[in-house]
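Read the single chain below, which is given as structure tokens and is the form predicted alone.
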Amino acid sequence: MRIVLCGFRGTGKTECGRLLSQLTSLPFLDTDALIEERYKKAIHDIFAGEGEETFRDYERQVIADLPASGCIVGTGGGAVIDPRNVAALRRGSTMILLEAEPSAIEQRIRHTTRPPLTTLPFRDEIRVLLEERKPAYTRAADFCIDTTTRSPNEVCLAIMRILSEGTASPGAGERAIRFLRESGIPDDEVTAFEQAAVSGDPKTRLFAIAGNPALHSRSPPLFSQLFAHFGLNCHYTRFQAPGIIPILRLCHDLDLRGLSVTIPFKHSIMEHLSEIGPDAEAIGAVNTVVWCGGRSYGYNTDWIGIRDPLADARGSNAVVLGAGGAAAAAVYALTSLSMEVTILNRTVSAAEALAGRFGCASGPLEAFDRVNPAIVINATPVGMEPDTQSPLKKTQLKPAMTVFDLVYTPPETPLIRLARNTGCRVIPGTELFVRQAAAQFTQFTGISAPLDLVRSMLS
């Protein structure tokens, strides 16, 4: 067993960590005592002659080196920024956050020798450091708690009533079961949670897909093949229903970690939900939810799927066809990259409406020769199997064109089929599933997945 604590200076990582020590036998090792001890110098030495790039040279071979198993880990409170470092800190261990509000961690770390990492006042760095940390605090940890008002002997029982009995409610295991079952999940899934919610380790964490259908998702293989990869004590089921309320009690009785959300839900979960972040806000569609500490964050990371492999496209005119969900992570990703979009759907009214939100132009399908893309986004579910249509003609495609159908059942759509053999730069909805899959994992996990892993798994 590794037990890593995580969070921000002050939260009582050092504390916890000694009384925790006591309570297991097992030894406490402090990532900040390692480097001063194998580098023979003091942090504050190190900040100041060296710079905090170095230290976090330091931190991060430390952090390498450490013990696998049978230890009580405190990290620094930059530690987990670094993707490379939750990658290590997390195989294998379970990972706790301790937070606390900044009046508290002000009074705790007044009088440290810590040297200041920005040029604001004490007060105001806190404050900032906390906010501009809180996310990779959130993705890193597999368990959250709040220690501004609780002793640290407080907080080392709760930590030793999570790792011998876990987070979620009494008969949650079964109840989620029946709910299985009676949706039509697999028998071999279903079997597969039962071990791991309700027979098996307490502190394995729970992931899931929400949707209505969710039963043709490739999500579940691939998360599963990924925590496995990376060592973490986590499974990923399907939680299939007409509306998202009854999957919401069930998360909350499960204390699930993360949730992935696709049709119909991706707006209607948003009402729900403690922090929307600014991407899925201006989208108007969740597609990722994280919860610690008792709230929830939703994200989305499908228009990151959309804007990374048009990235060397910067500034070019876009066409997307289609006004509905996708066609709105679209735009977002487009208008990132400064292009010129151009929204285009059988309802021009549809389309005016998403246009004004993002201040693109709109107009018919027919309109299309006129605009003379240099870059074509199908976001409409045109050619999805076992649909053998196209939105476009071979006549409308041009070899100068990049094309990126966002359908990807089949894997090679008619439209993409159509401008291949045009000779145009084609991007397939598989690439958007991998991008926007490994972004999703990174906001689960706070590691990042290689994409050419990702595309491995889904082979």
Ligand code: NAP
The other form holds:
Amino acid sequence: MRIVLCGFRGTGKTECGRLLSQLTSLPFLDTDALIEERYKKAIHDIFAGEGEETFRDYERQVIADLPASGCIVGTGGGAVIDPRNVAALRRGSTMILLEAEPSAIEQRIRHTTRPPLTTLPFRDEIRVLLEERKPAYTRAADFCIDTTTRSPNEVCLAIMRILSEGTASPGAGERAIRFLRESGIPDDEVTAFEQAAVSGDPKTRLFAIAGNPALHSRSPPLFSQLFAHFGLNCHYTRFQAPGIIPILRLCHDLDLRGLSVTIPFKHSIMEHLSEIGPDAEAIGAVNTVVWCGGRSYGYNTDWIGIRDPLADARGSNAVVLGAGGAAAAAVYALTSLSMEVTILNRTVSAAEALAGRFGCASGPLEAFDRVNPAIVINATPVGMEPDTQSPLKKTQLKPAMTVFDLVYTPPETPLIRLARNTGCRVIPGTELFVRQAAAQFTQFTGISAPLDLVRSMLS
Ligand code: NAP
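The structure above corresponds to the form predicted alone; please give the structure of the form predicted in complex with this ligand next.
Let us now look at the entire complex, which starts with that chain.
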């Protein structure tokens, strides 16, 4: 067993780490103390003499060399900002985030001798750094504990309870098994869930995809492979139902850690979340939910999977075919790259409505030839198995075009085949799937999974 405590300065990592060490008879290793010991310098001297970058290098080395098990680890407040540290710390561990209100932190560290990390006044530095680091803390932790009104003893007891009992409500695992059976999840997946959520280790963190349908999704096998690759004590399953409410009730009772969201819930889930990221808010769709400390955070990673393969085409003239959810993510991605976007759709009023939100041009599908775009994105289901149509004819394509088909079943769609034969640069929908999944994995765990690793797991 390895327990890692992370969080801002003044949240009680050192004190709780020492108390946990007494309770468990495992040694307590404080990464700041290990840095001072290894490099024979006080932390403030490293900051003053060699700068923060060198300190972060030392910290990374010390974290990489920690024992793999049999210890309690306390990390420096900024350690989990680096995804490499998160990957090293999380392997085989239970990671616990200690949180506190800024006023409590200020009270606890007001006599510190540590040098400031910014030029801001003490109180402002706490608030600004906390806000900056919150996403990294939220991603990296298995469990979150608010220490604002708790003594170190109470925090330790809460941690011991989590380690021995987990955080699901009584009977939640059994209720979830009935739900999975009723929605037609294959028996082997129900058995694996039963082992993870009911009869197995209470520290196992649970994830799922919510959709209708969800049975076809490639996310469960992908995330299971990623969790195994990075040594994470996590399990991923599927929740399929006609409505989002019963799924969210299940997520609450199981204390789910993260949820992938697909059709038809990407918009309807938004009103049930505590906080929505600015990208998801602008797109009007959430495909990723993370729970931490009783609050739910909604994000959109689809647009990242559209933006990144087109990052070298900044400022181009683009057409998006379709005006649904995927088209909204595409338009957001393209406008973030300063592209001039025209939305063309079967139902023109839907294209106009989407164009109105983003300040783009719009029209019917027949207007394609008048636009002569450099970038074409298909955000309609045309060409998705079993359909064998292409949304554009060969005569409409030109070799200078980049054609990105968001449809990914089959991997080579009729449109991609036509575009390839014309000499266009082509981007298949699998690329969006890979990149949105990698970004979602980072939201779920704080770890950056290399894209080639994700691609190899899907092939
Ligand atoms: P959606 O919200 O239902 O929107 C579908 C859009 O396609 C609408 O604008 C609709 O036009 C148009 N459309 C539907 N059938 C059409 C047809 N036969 N001819 C012309 N236009 C048609 O769906 P969505 O969530 O945006 O998804 C769109 C596609 O993107 C799906 O095929 C999905 O598989 C793909 N996608 C892929 C990924 C990935 O990871 N690669 C992620 C998300 C989505 P009307 O307004 O006229 O109905």
